[in-house]
Structures are given as C-alpha cells and as structure tokens.
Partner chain sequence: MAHAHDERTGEPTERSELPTDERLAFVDEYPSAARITRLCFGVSFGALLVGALLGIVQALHRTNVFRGVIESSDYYSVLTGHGVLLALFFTIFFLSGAFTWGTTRSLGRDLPNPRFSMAWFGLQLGGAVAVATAIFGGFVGEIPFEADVLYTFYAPLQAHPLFYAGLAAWLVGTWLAGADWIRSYLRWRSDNPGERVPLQTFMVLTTMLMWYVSTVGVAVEVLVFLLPLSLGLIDAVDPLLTRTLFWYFGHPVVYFWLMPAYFAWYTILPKLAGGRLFSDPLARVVFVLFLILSTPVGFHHQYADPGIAEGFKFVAMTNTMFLLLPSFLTAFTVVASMEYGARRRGGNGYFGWMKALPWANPAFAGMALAGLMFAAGGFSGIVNAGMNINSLVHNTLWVPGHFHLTVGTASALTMMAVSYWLYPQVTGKRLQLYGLAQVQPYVWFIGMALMSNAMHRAGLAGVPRRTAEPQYDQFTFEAALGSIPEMRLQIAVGGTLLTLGAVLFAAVMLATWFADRGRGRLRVDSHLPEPVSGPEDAPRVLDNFKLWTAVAVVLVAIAYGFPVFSMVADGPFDPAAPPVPVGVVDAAIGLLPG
Amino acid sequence: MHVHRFERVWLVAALGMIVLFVGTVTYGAVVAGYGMVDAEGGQVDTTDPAASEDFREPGVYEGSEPGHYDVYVETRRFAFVPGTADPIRVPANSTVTFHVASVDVLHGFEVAGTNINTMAIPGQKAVVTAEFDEPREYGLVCNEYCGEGHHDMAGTLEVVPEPEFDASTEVQ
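Could you show the structure of that chain by itself, in the form predicted alone?
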C-alpha cells in the first residue's frame, strides 16, 4: 500500500500534536501539581452552610498549627462574606486555607494576583490553601457569571504585617 508523502507528513504532525497534548496534561498533573476539583471539601447546606458539620460561621479562625489560618467564606449574590463589606485580614508569613461555599448560585472565588481560583458550587465546599509572605492587598473576584450584579461582586483580602495583626480581635 502506498501512502502519499503529504499524507505521511500530516499523519506524523497529527500524532505529534496528540503526544504533545497528552504530555502537557501529564506534566500539569504530575510535575506542576495541578489537580482536578474533587469532593475533598464536602457538602454543605445551601440555605445555611454554617449549620453544616464541617463549615463554620464566615470569618477567620486560627488553624491547628502556628501561622496557619482557616478562612470561611460564603458567596452570595453579589458579595463575599467576609470580603465585600469587611475585608478578610490575615497576617503576613502565614498559610491560609480558604473554605468557600455558595448559598444561592454558582460563583467563582479568585484572589487576584495569586494561584487561588476555585468555583463555589451550591451545596459543595471548596478548599484552597496558599501562603502569604508579604503584606499586600489582594482583590477578590467572582469569575463565574452569577446574575445581573455579577460585575459588582468584588472584595478585599488584606495581608498585614505580623505586628499589626491582632488575633484577639480579628480571629474568631
């Protein structure tokens, strides 16, 4: 059977692209540490996530280790609680785990300028952890269209110097 030269070129190019795509996904999953969204966060009551067993009232809590904080955030049309009316405040040089739940519709939770980006699905809890080394202000953005006020859904995360962080008033 004779295969024309141009057909061989296109066949090799197509197979090369397939290998490249599979290699890219494998690299992202194994080497770079990117993962798929899973059920790690658990489920919550959509009407009142804080009533669920593994979700607290929205706010900042001290974690199980020194320098670790847990931040519980409810997303709702069209605000982050806390985050929109009151900024989320955490100290610099800390590890922060965000527990995010939606009480109404699908929302996004992105901390602009970081690698924190997750979906808040009604009935589900998303868990994302990041380290904040330097004092800085970050924007919170909903990156999933959630209704007519979506463009106004924004908030603030303030990473403050450690001496300025008063755990007695800022941590619940």
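For the two forms, the rigid core is made up of the largest set of C-alpha atoms that agree within 1.5 Å on superposition. For clarity, every value in this text was computed on a predicted model and none was experimentally measured. Numbering follows the first chain given and starts at 1. First, how it differs from the form predicted together with the partner chain.
- A movement of the C-alpha atom of T129 falling short of 2 angstroms is seen between the two forms when the two forms are aligned on their rigid core.
- Taking the rigid core as fixed, one finds a CA shift for G23 of 2 Å or more between the two forms.
Would you generate the structure of this protein in the form predicted together with the partner chain, following the form predicted alone above?
No partner chains or extra molecules come along with it, only the chain itself.
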C-alpha cells in the first residue's frame, strides 16, 4: 500500500502523541499515586446503605491513623447527608476518605473546583481520598441529574483550622 511520506511522518507523530498521553496517565497512577474511584468500596444496600456492613450512619468519623478522617455521605433527592442541612466539617492538614452512597437514583458528588468528583450509584459505595492543607470552604454539588429538584441539591464542605476542630463534638 502506497503511503505518502508526509502521511507516514504524521502517522508516526500521532502514534507518539498517543503513547505519550497513555504514559502521563500511567505516571499519575503509578508514580504520583492518584487513586481512581474503583470497586474497592464494594456493594451496599440500595435504599438503606447504613444497613450494610461497611457503611456507617452518615457523619464524620476518626480514621485509623491520627490526622485521618472518614466521612460517610448519603445522597438522596435532593440533599447530601451530611453536607446540605449541616456542612461537612474536617480539620486542616488532614487526610479525608469520603464514602458516598445513594439511597434512590444516580447522583454526583463533586467538591467544586477540585478533582474530588465521583458518581453515587445505588447499590455501590464510592470511596475517594483527598488531602486538605489550608482552611477553606468548598461548595458541594450534585452533578448528575436526579429529578426535578436537582438544581437545589448542593452543600458545603468546611475545612476549619485545627484548633477550631473539636473532635469530641464534630466526630461521631
């Protein structure tokens, strides 16, 4: 088959770029350690995740190590529990693992402007871990259409200075 010289150069350059793109993602996963949402959360009860073994009552929990916290969030039409009625509060300089599950339809769990962004699919538990350095307030958005009140489904995540965080009242 006759392939023009310019076409051949272009073909090789395109393949090189593709390999480069795959390489950057591999680098992110292997070297930089960016963990994807995957199957590690396992399955939960579709309408009552808290009834499942590895899902707790929604709230903030102290993690296995100091400075680590686990946040259990239920998404429901049209609120994050916790998040919407009460903000999620975690201290600065902490590592936080979010456990997210839906009780009705598909929802999104997005901390606006960050890469904390996962789907909440009934029957599945999503697990995302993030580090928070500075005190700051973040917006929490449902970014998957969940019904006619979808645009009301939002909340806040407050990263508070460590002295202001009182584990005895904030943590379950």
